[in-house]
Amino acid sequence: MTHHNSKRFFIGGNWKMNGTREAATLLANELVTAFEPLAMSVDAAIFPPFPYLQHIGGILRGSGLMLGAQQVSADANGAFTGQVSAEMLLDIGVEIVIIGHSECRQLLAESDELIGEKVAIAVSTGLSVMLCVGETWQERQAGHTEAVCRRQISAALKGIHLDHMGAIHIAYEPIWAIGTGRSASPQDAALSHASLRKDIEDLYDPSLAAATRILYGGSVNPANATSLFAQPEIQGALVGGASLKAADFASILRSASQATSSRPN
């Protein structure tokens, strides 16, 4: 299980269902090269599709870039056709897994309760977790952003012991900003991050809340990364489309590295 310096930014690249083995190989090699000079100043993970995990893991080995998976089953093993267990992921070198992405909540109808079960099995197996929470446009318009995020985070962390919280990163992803090209304003994002931190404080304690990394996700690109990272509440990004272009992802990594060095300790 990886525990990182929480002052450092964390950048995740979610490749979603994109690429061929050849394209994935090329991209991973380019990212290893781009990450090398930044490895001491920023933490990063990439989340390739399942069929390429083991192959990409070989390319990342020794680079400092973490290997991540996009999904995990809530069950340890058994008659679950098409599912992949936490133990299998750990076995092939995966270090971190995305849980509760809005695409899974919406398209796969994953409930808050199921997401809680997935978080529990992932951390008890020894994986780190990138837990995604966020509201829809309708929920935001109705003024329910904080309540929705609080509900999602409380359910996801239900039964998670304080000792396991070091393995959990939160990605705040306003659903209306994912793949729409419409990003939350840095100020809006910072407000949501602050209220999420308050939720963690209420569930655990202030020191744990301060140590938990909360990242922003939702149409992060080289053009808006710097202004997002200027918000003290934001400690990184879960990047979608821009993570499929090595130059774009490298640019976001550099912005994160610069933002870290300009922050007071």
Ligand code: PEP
Given for the second form:
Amino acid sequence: MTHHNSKRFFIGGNWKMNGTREAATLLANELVTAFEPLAMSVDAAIFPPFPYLQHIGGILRGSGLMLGAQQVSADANGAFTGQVSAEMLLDIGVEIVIIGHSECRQLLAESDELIGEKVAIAVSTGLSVMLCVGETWQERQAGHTEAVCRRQISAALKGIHLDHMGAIHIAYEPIWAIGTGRSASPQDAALSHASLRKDIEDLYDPSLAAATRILYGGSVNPANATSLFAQPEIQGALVGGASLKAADFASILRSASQATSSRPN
Ligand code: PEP
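Next, give the form predicted in complex with the named molecule, keeping in mind that what was shown is the form predicted on its own.
Then the entire complex follows, led off by the chain already shown.
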């Protein structure tokens, strides 16, 4: 099987429930231009809101920027009003889907088990997955960060065969750092990444764990990206707020490109 090159950074832009069709069009066009000189050195995806996916997909075509969705149903089809299936996403050109975002865990009460079902149907349908895990501030204060992440990743990957792991990226997103302007320190992020990598090693094997890209998410911006990317445990970022500004997201992409070229093979 082929594992992706974990040296290459992956940068995701999660637009959440923001923008209009006009703003999304403008942003996507600016990102296509900014990504052109970086496409050879960085992997990147943007995650627009559902109604704009197909339209933005047309703008991204041929750019190397991947089209991502923010959510997917755990079911294949049927009486699930308001839900969108993995097959539908694939059908309109989506390549990757965010699963387990803390906003969905909290606001939609998504359980570890449901998230596991979503990961399973996504990868078996042929989508890549951005699997989000992370602790609350209270859990961190209580010293439970590693245990919480282990519980989340174990449940999410339950039943996922080794052959599908090449399609799964992990985003370590401490909940207290999301949308707060308060990023985890590069050192704290690296510790959590190392612990998650050990969890993957225990669930699968060391070579798969080494090849799995673990991204950091939580208030990443142009000012802190370089120091986060200097940590060898960090292979990219999932970016919320700063992904809505083309110049900021482009700056983070450039930091990732520079960090990639300074890493040993
Ligand atoms: C996110 O939504 O995944 C995220 C990390 O948001 P922000 O960058 O705004 O903290």
